[in-house]
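Next up is one chain by itself, shown in structure tokens, the form predicted on its own.
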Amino acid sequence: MDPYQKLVERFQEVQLLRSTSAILEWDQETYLPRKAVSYRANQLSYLAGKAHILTTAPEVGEWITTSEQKGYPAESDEAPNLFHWRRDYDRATKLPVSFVEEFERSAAHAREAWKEARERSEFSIFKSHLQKMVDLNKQKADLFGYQASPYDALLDQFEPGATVNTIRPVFADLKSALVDLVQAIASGSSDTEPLAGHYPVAQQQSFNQVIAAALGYDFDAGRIDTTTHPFASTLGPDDQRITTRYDEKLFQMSLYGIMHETGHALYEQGLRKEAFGTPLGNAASLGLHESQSRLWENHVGRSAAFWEKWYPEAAQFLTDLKRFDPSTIVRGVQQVRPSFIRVEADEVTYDLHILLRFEIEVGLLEGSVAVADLPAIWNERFLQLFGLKVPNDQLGVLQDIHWSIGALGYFPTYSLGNLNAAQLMNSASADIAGLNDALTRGEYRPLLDWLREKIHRHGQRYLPNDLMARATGESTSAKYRIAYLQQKYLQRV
């Protein structure tokens, strides 16, 4: 067999040992009882070994060196495909199968940990086992090296290319225009939650499908399901699944969580499932994917256009929004005013979260923050950018669900998701006749149909950067999030 051919089936082999850890690791978030979770960690541990010893096995190493001689054309699907698989292979070469195996099962555990600790809030019952995983992450960052700094190689895994040092400038222009934004506005905002009511969870589970439909995810190969903390996931070709949670006061939680996780199962379901396995068949980096989630949520969601649309039918389904007409709902929606939960925060501030765990994240790894002051120095931080006492460990630093599974680097991507978006709804109104009239009437196809042509379809044949410079004729940058921002809510105050 060709060797390129060998490497597309070691490649889909791979790929099945890895939805099935998916499938495992959803179940665990949604159904999983809490004493099975440590033979689940087992599970985990032992398929994610499997898959590291059938992507690092001498052989892969060969069959990319041969095909690599054969000089497939750089448009060709091959070309691609290589240009990953090396780059995957010669990091994971790296990395020993018992730290990788161990890297999992100590996920599998902290993840079970972080869920108690948070619901208790008492940070000393998640401290060991963060601990266990930041050590693991330096671990990791100095077996794949690095030149400047160790954050670097963790980074590299979710956006390609990236560096502290290159995304450094480009969130110092976005926290100067944010902090002056949120300046701003803040004599229009209020300390109240405007739109709060009763919504019984039904009533959102149904609107909620509804939506989640006429953007145009598809129900036979996906569903909705609760969980702790909302995530969408893959589980195959054909099987792209999403979650949210509910506040029975708040139906904006479930809402935009849906409408989030909906951009990024959109984006699963616009790829090309023949290539699912391959780089062709993967989302170009999480940045990307972020701008897809970011886009639906705010661009779309969060606009006056979507609910002079959608307010008879919500008030339909969430009866107690009859007491609100479609502009009160509006600047519920857009209701400026900093709090303590980044999932749950508005559009402006949400960066700032951002920055906040960018920068505690680097001084993990870097050495100049240490785990067991990860309180103090969280409530201290978050007072100086957001001017909110932290009052408990649940609503601060025990928040969000990623440092528990390991994912130190990931955090950078949510904002850069949000530039991204921002670029490419610019570029979308530009190249897309009637667009806003079209979204006025939730139309969406014909934006979801650009973002298949410019985005999707792509996968991984192109580096982030260089994507997004196709896609809009520059590399990301602040300024359109910025524009975007000022124009939608200074004309407010």
Second form
There are 2 protein chains.
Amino acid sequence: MDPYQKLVERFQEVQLLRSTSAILEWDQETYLPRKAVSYRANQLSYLAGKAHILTTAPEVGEWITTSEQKGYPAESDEAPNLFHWRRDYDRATKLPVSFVEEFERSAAHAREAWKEARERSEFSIFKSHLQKMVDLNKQKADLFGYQASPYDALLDQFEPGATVNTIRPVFADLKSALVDLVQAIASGSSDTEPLAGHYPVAQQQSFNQVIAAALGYDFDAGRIDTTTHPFASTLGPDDQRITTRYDEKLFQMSLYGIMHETGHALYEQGLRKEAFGTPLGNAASLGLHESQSRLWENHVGRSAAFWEKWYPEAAQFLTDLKRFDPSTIVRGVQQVRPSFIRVEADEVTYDLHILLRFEIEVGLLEGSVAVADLPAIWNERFLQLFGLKVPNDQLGVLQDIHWSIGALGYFPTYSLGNLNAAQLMNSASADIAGLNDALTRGEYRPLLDWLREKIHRHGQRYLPNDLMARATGESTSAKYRIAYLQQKYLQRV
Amino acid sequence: MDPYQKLVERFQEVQLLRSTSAILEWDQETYLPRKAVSYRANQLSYLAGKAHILTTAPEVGEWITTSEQKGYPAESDEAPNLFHWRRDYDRATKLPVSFVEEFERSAAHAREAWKEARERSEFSIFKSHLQKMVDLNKQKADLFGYQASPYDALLDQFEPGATVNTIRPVFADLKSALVDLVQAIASGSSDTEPLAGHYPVAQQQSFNQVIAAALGYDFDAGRIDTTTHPFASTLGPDDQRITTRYDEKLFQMSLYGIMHETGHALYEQGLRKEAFGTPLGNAASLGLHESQSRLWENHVGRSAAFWEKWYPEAAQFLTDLKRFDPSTIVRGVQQVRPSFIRVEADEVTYDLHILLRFEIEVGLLEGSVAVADLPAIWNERFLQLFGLKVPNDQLGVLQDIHWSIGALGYFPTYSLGNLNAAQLMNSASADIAGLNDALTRGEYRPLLDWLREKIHRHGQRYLPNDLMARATGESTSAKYRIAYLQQKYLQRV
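Given the form predicted on its own, state the structure of the form predicted together with another copy of the chain.
Below is the entire complex, every chain and molecule, led by the chain shown above.
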């Protein structure tokens, strides 16, 4: 058999294992009984070990080398698949099986410790587990190798090609613009009450389903469940599930949560199914993935156009919305107010949360920040950025799951997603005649089709910055997001 | 490493795969999106193939042989584990791969044909497929080997050690007593209306949870979900999930369904966790498993004592129950009425359904019953046993899935379960002072502890009949069930 075909079959087998792990992880977040966590960690560790063995076997390296020598043209399917297989193989063969298994096992335990620590707002419960995950990530960076910063080795896992040196200046542009913008908004706006009311969970669920379906989410290939930490997950080529959480006083939490996760799922549902298991069937990067979630959540959802279309139907499900006129609701969902919790942040202050974490992560990896000092460092920098004093660690350093599962290097992709979303919407508006009118009528298909054409269908054919350049004419920049936020929030004041 | 220890580790690895398959199957029954079925089949087939390779590898046979030569004492943990590993290994390696594949392929076709045949109530659609499954089961029996009857080889898969010659006289005792009993009940009882009312699903769920917890089900190691076909499944040593289905006009369906599945789950939760993955961590047989579900469902649940205790609380959840006094409810849940469908049968007539199937299955295997004659034979014998004329094959010979998937030899375990349940309750009543008073007070711990001591903790240490003899002083007999039914249903009339 042709070595390239052997690679395809091998990675389809690996995908059977990985998608099975995704099912086990989905179950762990949604329905797993408390006492079953420990054995679940064994199951996940076993599957991860098997996948690692299959992807790092010597014959895989040989098949890649032999295939590379065939000189597939750049525009073929083979070339980008081989590029990513080579990249992944070289990196994966640098991790011993024992390291991968220890990482998975430690992460499963750390996640449980984090849950308890957050619940009780006690950093000490989590501290040793976090130290372990930081140490393991340092080891990982050393095993991968890097040029300028160990952080680059981690970041590159989630955002191929990105480095501290390339994103720091982009983030610096963003930071100074945001600090100014937050001040301008704070001085100009009167603090409005949130959209107070009682919004029963079942009614929120019904309305959220209507919206997810309207955006184009295929419920025959997915479903919505409830979890503490919302996520989107792909369990098979036709199984893209999303989750959210509910607050009966705050319908926005689940509605915009669902629009966000629907954005992720639409990307996955737009990938080529026949390429499932190969790089061409994968999303380009987390920063691209996040661009899709942010685009649907913020650019589409937190807009006057959205409420112009959906107000009547929303008020049928969420009857307490009848207390407000559409413009009040728009002001409510666009409210800007510095706050403690990243996932509840408005879209203006959101990136400040990320910039805080990015600098801390770089410090943890480069050795300038110690785990033991984290609560103090967090609280001090939070005060500088937001002008708020963090009252406890539950509202501070313990709020996010990421470090507990060892995902250092992940946070920057959220802000890259925001930047990409604004940049993509800017181009989509230029490319699609009457886009704003379509959105005001609740017609999302033209925008989804444009995204599928420009982004989804390509999978990992191009590196993220190249894909952005093909779609929008330039690599990821802060200027479209700054312009978007200034226009949306300063014109409003 | 010691070969016995190698076996332990091998079968713990196999258990990681099988428990993972159990998660995927649970998800398929509960939450899987429609379009995801096809890829899920790939995932399950992959995991099953891996488990098969690991259990039938030549080194496993060598490790078993070497370990056997060590002469572990009968009372050790090693001896019963080796007995079952040998038994399973020999049987698994007796079936050529080509036979297994033909069996699975034929079963897949037969199941589809059966579905259509049942839907259209046309036996002719199913006939040739059933003939094929009977022929393949005859071949299987020949490959396994047997002494008296080919049926023994099939039965032994589900009930180790059971044979036609041992269970036929037991079933004969049961049959004559049941036929008399059904006639006596029919002549003495007035036909009561079912317990008509509206019982909202959410309220049924709340009450069912109270009952499952009261019986001793550990919700920290399990959960209840909704499926078309109720089941209990073990997804890990601390993860025994159950499912049920709801009818808002008929609270009994979910309540007794939950008590039944809780019985299965209590057995699994009572197995030795450190033996998970080895025979000592498995239930003894299907007939023992079914004894636990029937005991909690019927002996505990369908009793006056149960309703004396739970009526006030049940009526708070299921408010329409206030229309009936407790004795009416007891008569309602103990109603006896011969009917066509096995899974809807009351506990008196239930075993008649099984005895009918058992004799037909033995006849099919031994050659005294021809597939072509099945509808006529079924209907004739049904008339003799139940006094009812079967109006069509959908309500007769086509009602069960078992034959279509080739599971001949499975049905007797349902009646063995009923016999074992009565026999165990008889001994428990003798062993536990004041058991009836405790049950009337809703104190189930003494009974559960007795079952854990006598049955659960032993896993597969003893063959089913030996385990019953150790627990009750004799092997499985019909007399305790006959006495139980006579006392329960004739004294009532």
